[in-house]
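Here you get one chain, nothing else, as structure tokens; it is the form predicted on its own.
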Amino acid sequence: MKPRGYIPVAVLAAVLAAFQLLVSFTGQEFFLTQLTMSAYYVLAVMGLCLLMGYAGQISLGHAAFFAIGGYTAAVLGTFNAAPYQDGAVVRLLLKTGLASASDAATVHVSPWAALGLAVLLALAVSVVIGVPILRLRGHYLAMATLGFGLIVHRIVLGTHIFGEADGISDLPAFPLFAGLSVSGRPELRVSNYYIAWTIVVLGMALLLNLVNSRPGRALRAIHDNEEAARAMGVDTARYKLNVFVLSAVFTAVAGVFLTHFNAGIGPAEADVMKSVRYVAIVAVGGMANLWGALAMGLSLNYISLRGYLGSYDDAFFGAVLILIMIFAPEGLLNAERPRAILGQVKALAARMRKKGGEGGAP
């Protein structure tokens, strides 16, 4: 991507910093808690936007990847490996610093190791299910991903190690570096706001680079006409699988960090309605519009997390999806919409000038 392509990213970073200064100056830092949580959901939505908007592949099971990341972090973060410290795996983790022993009876796996394992799990699962289901198209693919999401939801809901209906709580903070750690403690609101949005800004820069590169053009070709793209030499199966895996990894990483921020995770994060919510946000933001996904992911998740929708939370996102499909299937913030409106305005102005010229002729 050309240097000027990073200007919107820099503007986003400046706006985020200005907003933090404003709420801190006015003593309203409590707003940062929901904005931090929204940032991690935005990261998941951006990954889904890449898959749906640029590669044209529908997924109704992305909450499953969020759960894979979150539950991996939660299980390993709360697991006491002391009874197994004589084993080769735990000894290796201790020697490499990926596990620590606070005393002889307590050995915890490092959150960095949990993050790495979560990414590997999301990568492996997405490859295993992606190879067969990405051969499907349209509603067949949607139903297959929906089935995957249902399976993961039932597993976390019915398995003891995942806390069943209660989920997992009391997860410790995720120490990063230089004294920074991912935690929901009120005194760490500002630092966690910057941690979350730095991850989102870096993710946005990475995805913008991708969609403006040769692979990005190949994805657009697959989205517009898969047969034509294949005829032009694009390895459609490989591109679809790669973007599915990348999207799953983005979502799993979001799950890891939000789980540490919330100090726990419950089965609601793997619910199919969470997947529907992600799809609704991508749809309303404009399918092939990462900035639209970011804007709508931030605003709609913030409204939901502030509790403005009450018990009608899921109903709201379901209604949003229906209305968008009926009245604006290309999304409210579709990048082509302003150009189309501008073109219509120019055409109207040209017709009016032409009529005015004909009326004034002798």
Contents of the next structure:
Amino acid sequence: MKPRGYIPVAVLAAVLAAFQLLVSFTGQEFFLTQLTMSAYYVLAVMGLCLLMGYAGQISLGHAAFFAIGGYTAAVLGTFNAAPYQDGAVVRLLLKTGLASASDAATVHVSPWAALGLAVLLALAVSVVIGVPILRLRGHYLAMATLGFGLIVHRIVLGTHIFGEADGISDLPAFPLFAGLSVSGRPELRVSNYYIAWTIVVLGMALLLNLVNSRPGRALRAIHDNEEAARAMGVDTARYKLNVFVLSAVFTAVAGVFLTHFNAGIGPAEADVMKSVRYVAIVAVGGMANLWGALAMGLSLNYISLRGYLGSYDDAFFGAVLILIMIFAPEGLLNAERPRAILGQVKALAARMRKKGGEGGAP
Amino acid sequence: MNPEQILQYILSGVTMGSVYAVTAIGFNIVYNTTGIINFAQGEFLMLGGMTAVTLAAFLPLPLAIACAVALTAGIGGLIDLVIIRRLKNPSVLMMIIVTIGLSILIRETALHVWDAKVRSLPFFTGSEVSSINILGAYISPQVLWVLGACAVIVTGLTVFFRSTTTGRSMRACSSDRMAASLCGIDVKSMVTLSFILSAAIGALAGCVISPITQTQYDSGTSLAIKGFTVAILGGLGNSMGAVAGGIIIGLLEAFSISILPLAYMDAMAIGIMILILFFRPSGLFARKGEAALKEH
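Alright, leaving the form predicted on its own aside, put up the form predicted in complex with its partner chain.
In what comes next, the whole complex appears, and the chain from above leads the way.
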């Protein structure tokens, strides 16, 4: 991508920093908690935006990948490996520093190791189900991904190590580097706001780079017409799988960090309603519009997390889906929309001028 | 497992299977005239059951059910008139998003109109404890109502689609919309009619199964998933296939209880659906060419 393409990313970073200063200056720092959580949901939504908007493949099961990330972090983070200290795996982890023993009775696996495993798991699962699932189209693809999401939700609900309906709590913080750690403690609000949004900004730069490159053009070709793309020599099956895996990994990483921020995870994160919510946000943001996904992900999640919608939370997202499809199927924040309106205004103005000129000499 | 136990499992499997079959037929009616999978189909069952329970408080049971069916049918028609018709050049993705939005909206409205409590209609004949002995296995008389309703719906629909002008017009819309409208068939009305019909059938099914399965604001979703599994298994749009598929899934579920934990039962049906989608998306009973035409 040309250096010019990074200007919006830099502007985004500046706006986010200014926002934090504004919020802190007015003494309303508690708003940062929801803004931080929104950031992680935005990360998940951006992955789905790539899949739905750019590759044209729907997934109604992305909450499952979020759960895979979150639950991997939660299970490993709360797991005491002391009884297995003599096992080869734990010994290796201890030697490489990926596990640490605070005393003889408690050995904890490092969150970095959990993050790595979560990414690997999301990768493996998305490849295994992606290969057959992505051969399907339309309703069949929607139903298969929905089914996958439901199965993961059922497994989470019915399995003892995932805490069943209670989920997992008391997860320790994730120390990233010296002095920085992902945790929901009130005194770490500001640093966590920056950690979360830095991850989002990096992800954004990565995805923008991807969609503006050769693979990005191939993806758009698949979206517009899969047969034509294949005829042009695009390996459609490989591209679709790669994007699916990439979006699954984005979502799983979001799951890992949000779980550490919340110090736990519950089965609600794997619920199909969450997947539907991600789809709704991508649709409102204008499908193939990463900026739209970011803006809508931030605002809608923030509204929902602050509890402004009360018990109408789910109903709100259902209504949003219907209204957007009826009145603005291209999304609210479609780049073409203002441009098209501007064009119409210009054309109208030109016609008026012309008419005015003719009016002088009938 | 002794023979009585096996018979008991078979009977309960066939009962649930016929419930799934009726749900699947609701999917098929809309799919056949529009090419849409209506993700809100399960909500029609829930609406039918809930409305009937409320009306049964002050109306005799048959009248309450009739009113519930009529009301749900009206809602089905309204959904088409107010929402589906307004979509401009809808793509499959748009239709999926809209019908999912609808199902959420109906479910959440039901939560606010009623509440999260579990409700059920009284048994049509007999009571919870009355049972009929069939070769050593015991079944509730309500099961016979379910089986009977399923048989009536399937036969009625077959006759309707084969022998009436309206039914034939609807089938014409399914095979070629353009040609149908050139022949003077009002395609838009046929689509509305298919929504009314599928909502009515869903509501009726919801009433008949309510005494056995009970009704809750969110009970539509899992029924819809099972219904869709069955519709896929039998081949989308194929009513007889739906009945066969329903019975297969019902039996598998009934027998799986004896080996799998209850929490995983739903996951098994969904797993079957995914396998079918992978290996034979046209369904077990569909002819290959027919399925290829329909797959968009």
